[in-house]
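The chain below stands alone and is given as structure tokens, in the form predicted on its own.
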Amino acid sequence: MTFISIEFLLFFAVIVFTYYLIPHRWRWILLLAASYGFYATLSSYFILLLLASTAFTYFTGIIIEKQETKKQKKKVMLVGICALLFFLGWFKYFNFANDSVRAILTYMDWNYALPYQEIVLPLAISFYTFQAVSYLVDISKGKQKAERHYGYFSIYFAFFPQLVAGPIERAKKLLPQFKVEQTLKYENLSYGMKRIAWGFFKKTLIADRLAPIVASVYDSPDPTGSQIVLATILFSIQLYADFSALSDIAIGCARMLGIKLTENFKQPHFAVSIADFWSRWHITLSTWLRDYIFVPLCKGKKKRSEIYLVIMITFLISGIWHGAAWSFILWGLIHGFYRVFGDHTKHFRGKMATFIQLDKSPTLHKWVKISITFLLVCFSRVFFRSDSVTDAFENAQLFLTLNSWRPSGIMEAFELFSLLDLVVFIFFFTVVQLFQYIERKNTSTWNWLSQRSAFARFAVYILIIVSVLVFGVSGQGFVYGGF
């Protein structure tokens, strides 16, 4: 059962209708059981590791609680925190890691009997771990009290809207929430079918379009330059749509329970600089990462060198994080590069703008510098989507040859799409963008949505539904979903 499914919208009803029809005691067992049975229908095989998981978590963060140092309280959680990423490295890395140490050995002409190991991946693990990890760093440091309810617990370890790609919650933010008696609103299941609606919208009309045409090109054996520049391209664009709409469908989920998530998302493609892209893009695990990675290994560091090694370090965990594959590893580095680079040269690329006088024209220089930011993204995004390191260097090289961006070769490379899709593509993405300029010039498109009249309304949510019914596709799955 997934979340671009009749059985989950059925699946979904039914929790929703009997959430509020119980009494308000009960309903930590409901969104417990509704919470299991939906990871059971996904994989039902690693049931008993995320149960193992949350025992483990809850137990660790109440004796780390009962410590009486810092010190001690220290010493528990990196035991603990040990533990979970054992998991987390066993299942996700280790034939990453003998496949790399065989290849090294093999190089220098040693015997190496380790066997490549029949692991599968069990989903959500990266996700749950780091809500893990998050939990019991808090209690350590005195920012979280440790829960004692075991079930509201299990939930926030579970919570099935966002168990399976986040957004990747902290359990000071969601725990209260499932303790508070929620009453039923009509603009909590209005603003919640709405974003699910919306998030169906992008994910079926767009992303789901969009995957087999990109798939076309980077698993061609002998893509051109100008498909490898149009597909990395229509990979960015097919990437947010999957991840927001996932976001948006999990946010919505929740705000039907009552439940607010964070938002994940908040138009990274319109970044003006790398820095700006990640406080847009996966915006829960940008913070994560800045709060339980960054900043702890900053503390103490003064020089700018030391800091860029840092940045480095965080982006390449960032990096690994997204994949046990070196192309992964080598997308996370690029960013580092941008990140690193783009401090270091800040006050030389401001002189810059002032000589050519292009701050003299705000809009221009922001839409420059967007779209300068959009191309880096999409060069690190070929590493992401190409299935090996060879492949993403030779996809990046023409990625980067000046022939494969001629008008004529692209224009060529549009063959890709069928007539009918790519009609479909264009309304569509053009409905997306007008979507989020409403949103940029105001701060919810929603809001904006609810002062028009009735007509207008109605007609946007039929053209959203309409749309979703008849020209939406599915079956490709998430993308983040496989983390």
Second form
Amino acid sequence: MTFISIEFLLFFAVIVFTYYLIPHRWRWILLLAASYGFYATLSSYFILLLLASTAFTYFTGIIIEKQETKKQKKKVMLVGICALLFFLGWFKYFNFANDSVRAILTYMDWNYALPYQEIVLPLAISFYTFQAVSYLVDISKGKQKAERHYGYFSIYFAFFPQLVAGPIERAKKLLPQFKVEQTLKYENLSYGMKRIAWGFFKKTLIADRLAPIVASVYDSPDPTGSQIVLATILFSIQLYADFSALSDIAIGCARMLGIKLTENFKQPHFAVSIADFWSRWHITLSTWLRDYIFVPLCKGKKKRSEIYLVIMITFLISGIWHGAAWSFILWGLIHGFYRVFGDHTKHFRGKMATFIQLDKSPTLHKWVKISITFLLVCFSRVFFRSDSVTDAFENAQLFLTLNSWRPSGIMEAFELFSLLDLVVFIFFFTVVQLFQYIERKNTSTWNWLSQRSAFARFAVYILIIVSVLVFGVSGQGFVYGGF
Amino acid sequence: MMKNIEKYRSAFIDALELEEDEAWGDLALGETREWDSLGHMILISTIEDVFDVSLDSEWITEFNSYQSGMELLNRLGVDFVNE
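Could you please show the structure of the form predicted together with the partner chain, as a counterpart to the form predicted on its own just displayed?
Full complex below, order starting with the chain above.
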């Protein structure tokens, strides 16, 4: 049962109906049963791992809190985190490490006996492990009390709207919301349904329509440079539509239950720098990395060069977190390099902008920065999308070849689309851009829409629903659902 | 012995490589070339060393101006008035 299915909508409708029907004191049981039920439909085998990780984190949290000194708390916290990371490492990185060692030793002509293990990645392990780590760290620092109610704690671990792909939440924000009695509110139901519908719109009309076109290029043995350029730009659009749709549905579902999740996207493709991009893309992961990796590693660093090293380490971890492959590691390092290079050349770039008088036209200057940032992000995504490091370097070379950017070549590459697909994509892409444009001018498009006439509002709602039903296509789950 | 306010000013000068005679009262994160996001981390490290305090992520975000930094340190027991 994936988010994009009739089964899920029916399942969720039953949960919402029952949730408001039963007394508050029983709701945690419903949410927990729904969460485990949902997880079991996706990955029944690994529910035991989810249960074990939950119990382990629950008891470790209490033990940390019971320690008397800061030093003891830290010690128990580190043991707890190591155990959680061992699980993550075993399931997610064992074969990657094994293959890497094997490749190095084969290259050196040494025998290597460790056999290959058939390990399947448990769904959502990266997400719930990060939530568990933040919980233990916050307890050891006294920022979070160890939760004693096992039921509420288990929901924090497995809350089904955000279990599979985030947003990555903090216990401090989520736990109190589960405990407060949520009353049935029209605004929550209405807003939640709109966010879910908007998620379906982006996923079925943009992401899943682009997915086969992008795949046809990236799976091709000999794509042209212009095809790689176009497919990479389309992949960036696909990835955003895919992942932000997932967050929309998660946020919408939670809101219908009265729970407010953290926003995970803020129009990242309109970022004016790489630093700005990471404050708009997968925000909950970025803030997690900032708070639990970057800031602690920055302690005691008093030179920019030292901070640069910390940035590279943080992005390296981000890359490894995204996937157990060297292409993801390179993708992370590329972003680290962008960030360091961007900081190091900031003054020079400012002077250049003044020299060519670009800063005299702030709007143009901003759009130049947006375009450059978008292209840099696209380049990094060649590594994110390619199946291997060899493919990634070949594709990156094609992406960087000037000839690949010939307008005539790009126009030819558009033949990847059928005429109908192209028209449908352009129409719905324009609708999304219009939505985002309104959002940039107002704080919320939904609020803006609520101030329009009933006719205009319902015309938009009907457009969204009918478009999904008529033109929507559904692919193989979500890109970020696999992490 | 240096007063806390002097130590505080000195931390700014060292971390952000500021001139002695710069205006201090309205200095804010992100508004000067020196006090950018990375300069901020250097400033935090310097402040932590000087006052022997530990600032976590929430406080680091809260510390966004010369004045707010003093208020934050005041809450952590650094007295700028009655020393």
